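Quick heads-up: it's one chain on its own, the form predicted on its own, in structure tokens.
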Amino acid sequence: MKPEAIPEAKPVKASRITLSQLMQPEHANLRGDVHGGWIMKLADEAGALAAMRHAQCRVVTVAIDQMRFHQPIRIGDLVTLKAEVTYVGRTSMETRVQVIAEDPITGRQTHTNTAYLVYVALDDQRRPRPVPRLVPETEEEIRRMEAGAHRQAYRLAQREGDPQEAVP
């Protein structure tokens, strides 16, 4: 069986997308704050969709890192998730999400939180498979890569140490 050839590069722009939902009384508590897990939720579609964009083919999640919410998300509010691609290795690639919250009626806006998160391209058998390189054309862009070089190191060394990875 022979290897499969690596997709062309791509820029970062080409995996952005926006997801917007009104948050409803089925997403919040009984205070009106909407669950830390909906947010997780949205978070992880944005992702899989900038990495889908970015690899054209299916995508499992395979790390979510730490996620904190700075601000709260209330009922009534728009909330706003902004993906796109990061960082890739050979079949994995790491996604920035920014998830803001807006009044509405108002038009404040809030960033409550940005999670970075790792999901693997997957051929028709669900085997990985290579994903296209990155391209930055920004400096921004080109940070954030190097940033997700030294995440994706430290996932690594992490999965390295822990020994549950061992375990078929």
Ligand SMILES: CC(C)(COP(=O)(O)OP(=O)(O)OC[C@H]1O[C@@H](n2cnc3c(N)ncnc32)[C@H](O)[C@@H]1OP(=O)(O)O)[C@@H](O)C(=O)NCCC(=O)NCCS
The other form holds:
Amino acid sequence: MKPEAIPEAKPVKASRITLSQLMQPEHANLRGDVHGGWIMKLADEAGALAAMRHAQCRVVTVAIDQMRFHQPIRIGDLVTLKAEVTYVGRTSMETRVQVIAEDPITGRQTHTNTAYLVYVALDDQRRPRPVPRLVPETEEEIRRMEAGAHRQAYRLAQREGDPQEAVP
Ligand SMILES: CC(C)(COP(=O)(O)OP(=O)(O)OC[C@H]1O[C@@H](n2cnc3c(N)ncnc32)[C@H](O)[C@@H]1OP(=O)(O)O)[C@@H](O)C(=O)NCCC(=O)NCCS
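I've shown you the form predicted on its own. Could you give me the structure of the form predicted together with the named molecule?
Okay, now the whole complex, with that chain kicking things off.
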């Protein structure tokens, strides 16, 4: 079997994406507040796009860190999600997704939450495959990468203690 080629290293900025969507009545409850689950879906899409940009192959979500919403998002708000890869392992990629809601009439922007989601790159047989090394270029990117390594170690430690992992 041919040995798997080691992908070239890539900068954080190569993974960066922005996704915007206008919040409509179907995204909200009867009082006009957008469902948290809808924002989670958008965050997963944005994170997956950033991971795909980095790995240039299909990816699956393996973990989503807890999400806390600081401010409500309302029907009529323009929601923008900014995502980038913050840390990579051998086959996994952590992404950071920032969610910003804007009232298009007043222009007022609110940072509603930041989420961390982890993806695994897959080959054609759905097996995890190696991803390019991540090259941080700024102090902020270095800091985020170090924090990402700590978060990933914590996730994996939690996985060890998760009784569901033992379910056949
Ligand atoms: C993701 C999946 C391919 C991983 O398979 P696996 O047998 O656990 O593979 P591995 O143990 O080799 O893990 C692959 C990578 O995921 C990471 N990983 C596994 N579990 C993790 C967790 N709970 N949190 C963070 N990373 C995790 C591993 O550390 C490894 O990364 P690394 O190569 O960078 O070290 C498999 O679990 C899967 O297909 N899950 C379903 C994914 C899916 O369908 N998501 C959408 C939900 S509907």
